[in-house]
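Single chain ahead, written as structure tokens, the form predicted on its own.
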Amino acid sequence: MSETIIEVNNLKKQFKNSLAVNNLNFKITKGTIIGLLGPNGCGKTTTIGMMLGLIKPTSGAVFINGQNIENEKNRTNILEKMNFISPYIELPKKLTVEENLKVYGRMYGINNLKEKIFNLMKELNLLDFKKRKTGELSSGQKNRVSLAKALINDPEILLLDEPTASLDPDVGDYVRTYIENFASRKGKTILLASHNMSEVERLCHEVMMMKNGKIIDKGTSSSLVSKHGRKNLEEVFLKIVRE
């Protein structure tokens, strides 16, 4: 029987007068990638902040196995199984690479953490400027070392909002390449929030399509395509936007 890993019940977060998310419910199972498809502003980096328990919910609840994001006895132990990256958090930038994963293995108490670090920099191509300052590096540069931030405590959750926006092509497949490879060789939960349809057909397990704060519809990416009767997820996609 499939594991539930993520459950998100009568989610709701309102800012003064925008209605961000709007009573989301979903559940996620242990080992899959699941994509989180909608426009700007239609919530889903709001939802990403409640799971990770950044964003206080107007409403609802996320618990994760089991266990409510906003229970504080909870959350330290919960956290230390989840990790991130997003385009709108930069690490510091003027920290050098490797200074930048030090500092985040040590707050997640990481053992071994010089041999984790030369790992994973080698891994992503990060050893040839790891003595530079992260605000130094090109987008390509920054998003290998978000990324390597995000797997220095080997977690079980990994919560993705735009991984590989702003990358050229050969980065961007390099990025998609290690994520598919690190998800299936240690079976880990991925949520993927992209606009980048051919990334989201070739990781996702299942998409669920979000729009106004809500999730509209849900499936694999070909069961959207016959049932929209579109050609590609790219074209599923528009027609759920401008309906």
Given for the second form:
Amino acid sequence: MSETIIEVNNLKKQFKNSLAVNNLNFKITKGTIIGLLGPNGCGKTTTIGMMLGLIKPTSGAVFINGQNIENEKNRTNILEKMNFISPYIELPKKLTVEENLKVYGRMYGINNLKEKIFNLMKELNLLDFKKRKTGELSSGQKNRVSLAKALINDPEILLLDEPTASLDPDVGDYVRTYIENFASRKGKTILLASHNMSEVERLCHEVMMMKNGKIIDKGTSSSLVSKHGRKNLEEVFLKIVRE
Amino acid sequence: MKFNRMYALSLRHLYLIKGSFPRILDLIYWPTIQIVLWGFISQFFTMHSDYYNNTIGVILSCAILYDFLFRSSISFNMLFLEEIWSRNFTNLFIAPLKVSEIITALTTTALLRTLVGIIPAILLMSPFFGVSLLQMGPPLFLLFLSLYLFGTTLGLLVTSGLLRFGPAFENTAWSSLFLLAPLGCVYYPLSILPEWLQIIAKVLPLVYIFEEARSILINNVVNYSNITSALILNLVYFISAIIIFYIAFAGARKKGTLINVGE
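Can I get the form predicted in complex with the partner chain as well, since the one above is the form predicted on its own?
Next comes the full complex, this chain leading.
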């Protein structure tokens, strides 16, 4: 039987004058890759923020492995098994790649850290840059370092907010392939917020479409395409956004 | 609280300092300049004023004590601002760090950062101006402890503002101590202030610390009631600042600023 790893119940977030997330409900099964699609400002990042305990919901709850993230005691236990990448957050630029990974490895209490860092750097082709300052790297290299940091704790749940934004097609494809292999090899759960429809079609088992803080449709990419009578997911996205 | 998590946060800042000679220089430069400047001013006063006769160390010692306070507070603020400037802020709050661990790590790292700057300045005092802070004896440790607590308290209050209001609060980080310095009676006795200001000044631990420093240096008298008053006030303010930090953290989560703090 499929095991629910993330459960979002009646989640709502009201900022001063706007309702960012409006009564959201969904469950994510362990070992799946779920896409979260929607136009800018539809509430994707706020939803991810609440799943990470960074934003306090106005009402409702997020349960990770059956534990409410809002409970301070649960929060640290949950975060030990999660990680997050976003193009809007960076690692300290003045620290070397190796130093950054050492810092976060210790923060997550990783055993055999030296070996773990070596393996990650080898897998992500970072060994040549390990003594370089992170700020001196190209955006593609920085992206791989952020990915290494996000995988340092071998997370059960990985939240990816536009992981390939601003990357050239080659590096973007490299990252997508790596995520695909990582998820299939280790049975990890991934929530992917993206504006890249081909990326979502390629990686995700299921897609949730958000608009105005609500999930307005969900299903596999192919089921959404046929349900809306369109050629591909991008056309489905445009139809839903413009309706 | 877990040691490895606090150590990791400290390590991040130690790597930053270790990897940058200009940063180390910057830490040492200002306290040293302070000592040289106040050293010459003290010498001038000693030669031309009866009040300061035989008390060359008073102004210089108070200057270094005040600089220790200033560095403690600024160091705490800087550690926090570095996370905002480098856009690493969110990474910390999605790591399994407790707020208590963040406070402890920043407090201890700020002390290390302060000592890197202040120790060379203290060592320069004796050969250049014939003044040693150690002549104050064991109470010196209690005065430093009080100043460190107050500096950390100010750091906590400013970072609470940064958490709650974002980088726009940065200017307050730099100006907070300048506002309190006149009331702290660092270089002059409390009696210089108008009576109504004396009432406000007595609410600050600084007055007791610097009155005590002068009492030891000028009269060779240790007044433990001043030291006790300073420590009690400091503990009250320190605990209040921790509570305010927790409230600011809760406010930042409510407002959603933890996920998009940046320049």
